[in-house]
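One chain comes next, on its own, written as structure tokens: the form predicted on its own.
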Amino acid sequence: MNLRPTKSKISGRWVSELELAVALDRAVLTPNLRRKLATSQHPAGPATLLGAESVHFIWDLKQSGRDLADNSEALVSATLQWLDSLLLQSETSQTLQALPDQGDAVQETIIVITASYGEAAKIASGLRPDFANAISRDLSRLASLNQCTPEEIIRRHLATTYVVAFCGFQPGFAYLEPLPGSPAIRAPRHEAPRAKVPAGAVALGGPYCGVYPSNGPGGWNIIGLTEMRFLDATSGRELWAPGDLVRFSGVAQ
């Protein structure tokens, strides 16, 4: 069942008896809106999952599909109204932050990730030679694809402010999306993923940057390493959330 668009360009569809998917224009999904979606509770109580250009609402299995079907139109209306209200709040917040005389405006907090790149990463990490060489190969690959030097790839990466668009793949892994106007880096995934990427690897894949939270497979381009972790080993709680802003700091040697 397709949903009607709203004035905020919001549309979507039921993808199952328990899941409503709402498509959102990428330009609408600002850091403020992502943060509000991650921290606000839908009035009808479903779990909220963010995607690259969508948000999914998943109802508890204890609520029967028949009950949801009977109230589907009301749930659609409530969802679109709720999203419209969050969008209005995020736009208002963004406007306040842009006004120089608003001393009480909320200031953005930026997570700064300290990382080492290129030869510095190979020396500092003590990685096995195959992983260390992967950094050099991937930087050279990106340099060739972008018709620049490996040093320029690192410079563009360090000059970029990212937003946590959504989390997934592994616990503690965030898809970091460059803010509009960031330096361009073409970074297609490898056709054949590596069987094991070390924890703390800083990598680029498609439009995203990511930090691997643990050893595991991965097909992104590794450009550096960080000792910072974003998953609490005791509680399992992720230490960043959608809407957080992220920058990297480091020196290539």
Second form
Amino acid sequence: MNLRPTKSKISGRWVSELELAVALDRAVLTPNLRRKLATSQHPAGPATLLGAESVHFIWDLKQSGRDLADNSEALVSATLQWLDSLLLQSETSQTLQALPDQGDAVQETIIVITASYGEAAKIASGLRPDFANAISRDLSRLASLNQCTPEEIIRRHLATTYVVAFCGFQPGFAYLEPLPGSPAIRAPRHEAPRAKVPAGAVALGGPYCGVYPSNGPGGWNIIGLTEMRFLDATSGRELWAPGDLVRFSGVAQ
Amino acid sequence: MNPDIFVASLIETLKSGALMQFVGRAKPPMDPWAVRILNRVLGNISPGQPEVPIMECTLTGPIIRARKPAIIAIGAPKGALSLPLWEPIRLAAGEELDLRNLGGSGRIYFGLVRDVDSPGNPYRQFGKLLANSRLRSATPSPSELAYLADGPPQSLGSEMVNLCGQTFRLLPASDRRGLRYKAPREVKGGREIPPEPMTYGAIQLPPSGDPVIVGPDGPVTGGYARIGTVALASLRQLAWQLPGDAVTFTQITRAEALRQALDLEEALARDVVPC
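Could I see the form predicted together with the partner chain next, after the form predicted on its own?
Whole complex next, starting from this chain.
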């Protein structure tokens, strides 16, 4: 079932009684829009969840179940119109930012993650043999897939500015997407995930980069290690949010 | 008060269940309705307040002994325990309850009332779930899960994946993060998709072809093709399942699934009667 508000390019599909999925082009989901979607809430009440190429709206059964049963289309239309207005604002602000000498340009802060790569990462891990093997294998795999040296993989990674596209997988994990124009790295996920990837592993998977927040299974290509964590242990709050810019700094060996 | 301290002040655990944890506040329960029914039965509700944590026991429960007079209520599927279910049980000081054998259910829930031997809360109203209430769920296996089929995911081409008419078995590698099922025959596996939000009940089809239902502690995003979602009213059956249990799927429309969920909401307000 496709539901469209009037004069809009976006449409939603129900994936459950209470959850509406809206597919959006990756190019439309700018850092600005991601930040807005993560921080603002539509007054009609559905919670917003971000995906790589989608936004999901989830209503509460107790609060809105009856309304959804009687008046589904009105709620959907209001929500999609709200999303539409955010899209429009985001397009407008992008146009403004593209103009030179714009006095009130948004000041972006960049999160810098210090990490060690390659041989330096092996030493930082205390020469753990499983980690050392994994990082060697993954760097050679990426080098051969991209027809370059392992050093070149790390150079491209360090030359990339990432944006927090969305959070997920585990608490404290963010999918970091390269900004357009970044050097390309092909990094398909492993067919079967490794049973144990150490906390702090810097890894590439598909189009994304990520830092594993805790020890656990993982299917991405490991290239480095950092001591930084992005989950506040006491409050449980994540220390980054969609829209934040991220760069890595470190030594490639 | 910290729920652990509160429970420890009332009962001692003589033999602990392997997996016991409080659910309902910080941790979502496998059975979304059990916590709410038990808190109504125990009179643990006050307007505007969140649910009081309830103990969720997986595979086996504890032996408990009341340190002082206590009131407990147990939630489980029909026939799982030879104890009254979904109603207050008075325990005298020193009395023991053996909850180790869950009688074929994968989980049980229990909660306690705090201020039994004092005048306590004069407004506390105990309740009892009606014998014929639809909230008394049926036996866990074989269970029939109603699900909402999603459109064909891009990664599967134009084919719809139909789970109906086949029997799946719950695999031992299942927990609150995900319930893994063995498909009865070769089911064409799904490829990866751009990660999208996942919620409790989402049915994913990994490359292996064996479906996974995302649990309440599951990842909040997932990159496997999502082929459908378990209906809200069927979620509680996931809590009762044991590894090896047979599961079948039936398709349901969204309108019907929403109506059933709202029926359960109404039953919650109607079927817990004062006692």
